[in-house]
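A lone chain, given as structure tokens: the form predicted alone.
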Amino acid sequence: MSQRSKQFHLNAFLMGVGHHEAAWRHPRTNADDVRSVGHFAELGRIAERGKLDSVFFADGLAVGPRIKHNALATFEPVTLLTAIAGATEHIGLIATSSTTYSDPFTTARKFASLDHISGGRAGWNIVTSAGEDEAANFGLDAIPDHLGRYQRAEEFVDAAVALWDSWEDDAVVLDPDTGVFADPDKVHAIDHAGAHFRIRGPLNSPRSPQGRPLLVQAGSSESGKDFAARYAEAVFTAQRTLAQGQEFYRDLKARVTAHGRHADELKVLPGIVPFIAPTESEARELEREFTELISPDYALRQLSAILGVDLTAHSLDAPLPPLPSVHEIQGNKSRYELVKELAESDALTVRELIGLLGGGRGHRTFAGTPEQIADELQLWFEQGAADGFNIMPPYLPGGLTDFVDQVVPILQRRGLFRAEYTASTLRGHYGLAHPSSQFAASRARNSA
């Protein structure tokens, strides 16, 4: 089938009032949202009325230097789509939660109630966790090594899929004639003895209406790149030009069959910060608006996070300072490559570069028509570079609305979009078939 006869995915990552930094400062928002869930219900049901795939939220688990001049997520993502979940009917739910501070029981037991509750619609973002303050918050001197993070993660999720697995689809009965809950054949301890755990099992949760949760990932770094290709069912990443996400794409989809897996088992999603207004002209000024309210104290601070430089007495006049090697960096490797490239590529002053990454932190920003966006997105897919995109709106709720009320109709009139969901899970959503139990197949085998 070729590319143009599909239809792409789109996911909404929903972060705060807005994906600008300065969102919250911007006269279209209101900053008090977010501390309000009926903010975040009403985004879920504006990203369904646009027939989107899912919606996402990131998450960190330290405050970290922004607390001045930024407003902060309030809400753990979880505990949040599952007020999401109650508000909507089809839309997906994927949830950040962290494999470094954390344990495969307690997140299985909690994305298995999320997709329970929700009808089958339930993602987990996997994320390894790269912040210095977030090590603090855990007893922890330094953040651990980047090798060390993603070994501990391939066995986290190890032990999550095979808790998960531990219910096969048909081992409740709930027969009252004969007093049988569920048939203990089909109920398995998954006894997991690794290097970073030891869970006996099975999980006191049966097994939900996907089977598992969809399994997302965004690290773009080597380490990154091969665990997705491992276990990834999606992926949100971040490329700046055509090129870049052809490589991208190609390099990652290679990793994926050499794992023995088809490349249409994972999905590729960048993303996209898109300022939308009715003409070009207005779509920049729209997004010069909203750079002119970047605090650069704000913007310094998180770009010497980035960076592992202490940038917050340097000149916001003058180029970036000599900058450690990637080899040196145990934090987010893809996301400091990527700025590094930017800086140095374009000869950008200090303070050019925070106004770019002002937007979306590193993702493509653009601004332009309705018409100027759906033929952007339409010529990455069609081109190769992706499987569909990760809609960062710059502002909240109007960024949203905006793209789903004028730029999907476009898609949809091109046929590269769904007019109406044809599938009632996330995994439906994303064309993945429902996962067989590993212990129902083990034991099928057996039987044979």
Given for the second form:
There are 2 protein chains.
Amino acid sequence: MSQRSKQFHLNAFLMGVGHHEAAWRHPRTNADDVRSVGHFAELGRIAERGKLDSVFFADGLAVGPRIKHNALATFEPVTLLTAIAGATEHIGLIATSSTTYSDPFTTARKFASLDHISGGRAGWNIVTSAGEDEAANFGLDAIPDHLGRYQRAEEFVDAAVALWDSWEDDAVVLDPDTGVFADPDKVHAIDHAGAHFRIRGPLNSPRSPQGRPLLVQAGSSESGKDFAARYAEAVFTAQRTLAQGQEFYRDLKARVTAHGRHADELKVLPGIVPFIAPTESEARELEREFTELISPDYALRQLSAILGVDLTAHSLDAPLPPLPSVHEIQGNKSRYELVKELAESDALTVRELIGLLGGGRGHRTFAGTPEQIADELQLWFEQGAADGFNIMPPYLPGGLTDFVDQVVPILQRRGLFRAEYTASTLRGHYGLAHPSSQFAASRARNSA
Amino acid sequence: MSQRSKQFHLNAFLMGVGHHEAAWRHPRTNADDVRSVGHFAELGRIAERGKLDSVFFADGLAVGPRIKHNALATFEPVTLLTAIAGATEHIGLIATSSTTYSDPFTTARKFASLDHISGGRAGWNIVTSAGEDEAANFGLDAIPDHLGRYQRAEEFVDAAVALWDSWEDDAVVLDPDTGVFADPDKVHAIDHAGAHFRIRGPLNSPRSPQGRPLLVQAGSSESGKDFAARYAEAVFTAQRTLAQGQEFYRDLKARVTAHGRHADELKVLPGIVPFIAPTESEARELEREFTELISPDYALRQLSAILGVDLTAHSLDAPLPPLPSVHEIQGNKSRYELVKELAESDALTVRELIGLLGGGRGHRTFAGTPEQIADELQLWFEQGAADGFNIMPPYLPGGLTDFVDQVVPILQRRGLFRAEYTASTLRGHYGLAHPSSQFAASRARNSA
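Next block, the form predicted together with a further copy of the same chain, ref. the form predicted alone:
Below is the entire complex, every chain and molecule, led by the chain shown above.
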């Protein structure tokens, strides 16, 4: 095995019985698995067998137009990852949780608890909620605007970090002889007072094994990239070509260093939906089978939501109608731009666009042999487009099993990916340091 | 084994390494267990070995004055119970969650997820948050008043129940051939619009195995009892004498039937802190050992918080100073009244009161042999003071192990308690029916 100076990271993005929107209709899946916690525990074990860094669940706070045709998530991500924690020992556990309809105390505590339970494997994918359906479940008549959501998110994360820091690493004494449980000098009020939140603290949980969960982000708008550069330690991103991936990577790393951070403190993980088969033609045939199972009715609703226009009565064999400008989009701006560019650059019909989006909602789909997939990942890694990858199996568990058993061994032989875990925490897997408490640092200065 | 027509219910109320506030200092415990998820998983397995109905965790949203001397909870209850779910098969899992600083959508989803993950074993102990320290973590300068908290709680539970009902039991179709995931006619908006919340729904989770989690309540004030009579299916209560227990039981059951419910639809479960030993004198000696480990500094702070007066500079060997009237108490009114009555009826000094409260914060402590404890439970059950009991082991795991291995077999021999589980859900353990969705009922009426 050749040894490279730098290896890459792999996250498995898990969703129901697969990312392809028709996955649950294909004979390679068992539709009922969408509500089986045993299915998800098994996915965690498969990912761990492949020595992956982490598994990840997205989240949404409304069912929206998905009810009839989509095999919707049954579980809330933090509880589901807690169940997976009990079935695994090493794999990192990343959950999406929104800053728009929760508060820092509740969220900080939830992730601290997952981090304690899992022995230091929790990660938080920080999102803002853009859906009108979500707003209606939390008493709002309209979605908060894009900029306002990010301003709230920044204050939210600042407060959450202060809460995780409110117990210093060595605050818990637990001395039965003296009766001292904790050293009060090492447990701090945070006294946060901002535009959105006032929080006294401390958190009602001692500091967890990782100090703070891994902070992850996935939005690629201007606000999203600035937010990531300031806070994120891993970024999930949808990039369709190597050149786009390189440009995004350069841009984001430059923003990271502009914030005074080291470029390595943020890992860029582009998404890929791999259809794996012994030959390229078999892989393409497999992808085609899934595409044919897409329900146009459902796909048109999804596409309408992304593009901000009602396409449900639009002809499937015509090109897209004129679209609103990005400034009118209050939802996911980067996803809008990606889909618009995709449709316009190749003058696709709506039907063609739906097929292309069916696998990963705008993420890159790649059909090929295990060697071809390994080559592609190596290329992006070595050409400065990625620190690792967000693997989005189109169907589950088979698509993850094939990646772990057929692609990972190639990457390991090439020295691109770990053969064994060398760390015990999610931060450790991603090569990140244990953060020290901001209050410990200021106490040290004061007593110096 | 004699067979009785009616058996009683047993819940294990778990807290750190035991309910006694000095439990973590006693050689029978391992203080570090307070942050060990393995400890709590083992407690779940012990309770299940005893065929208990459920385990339960209380909760608070601030550390308050506990930091220095109390072995504080490390975990958030719903995630901790999710971890216990994976280590057990039958035992019910009840978590406290406050209606004061959360919202119905988030809370309904959290318990639906626990119910899905555990296969129908979730229960929700509904509380309002009365602490000033809690208010300060959620942006409030003062605690919401007692009546206002209960009005919010009523609207909160109405909305949560509607959200659980928003997916009918058979809404999920999961037919891969037709591509239909769910029947949209059986998934309902709830369109809740009240004084505190506006929620469109439906919930972003299909109906869970139990339909709704078991609804539990623990406040014994007038507002608390009315709330329980309307919503609760199990009530945890602190009653110190048989006569008081009988009066509470009669009062609460009368309120239940006044709300048009059957008296059996609510189970009354008084708390008991059992010190168990082969002889009564050994049991009393064991209790004394724990009392001697109480830190007066910590106990005075706790007592001050309950009574609404600052006792931290008060002499331990004097009686209590004059107390405020119950109308001035915005916190836990029933706990205030219980402690006040206890102190005044026996003219206790502060030191004596602290010792009496150390075991279970006002719950009844009982030191005796396994036979004596079984006799006492049987007496309360047969004399109309209880449908079962909330067992609060003073130290863990030993106090639970002794109860399960020494007291439960006596109850089983007497035919008072199940020898095997006969149901698969928490509702089933408590003899409660599976609730039908309110929307299914109205749809059936409309189509009749």
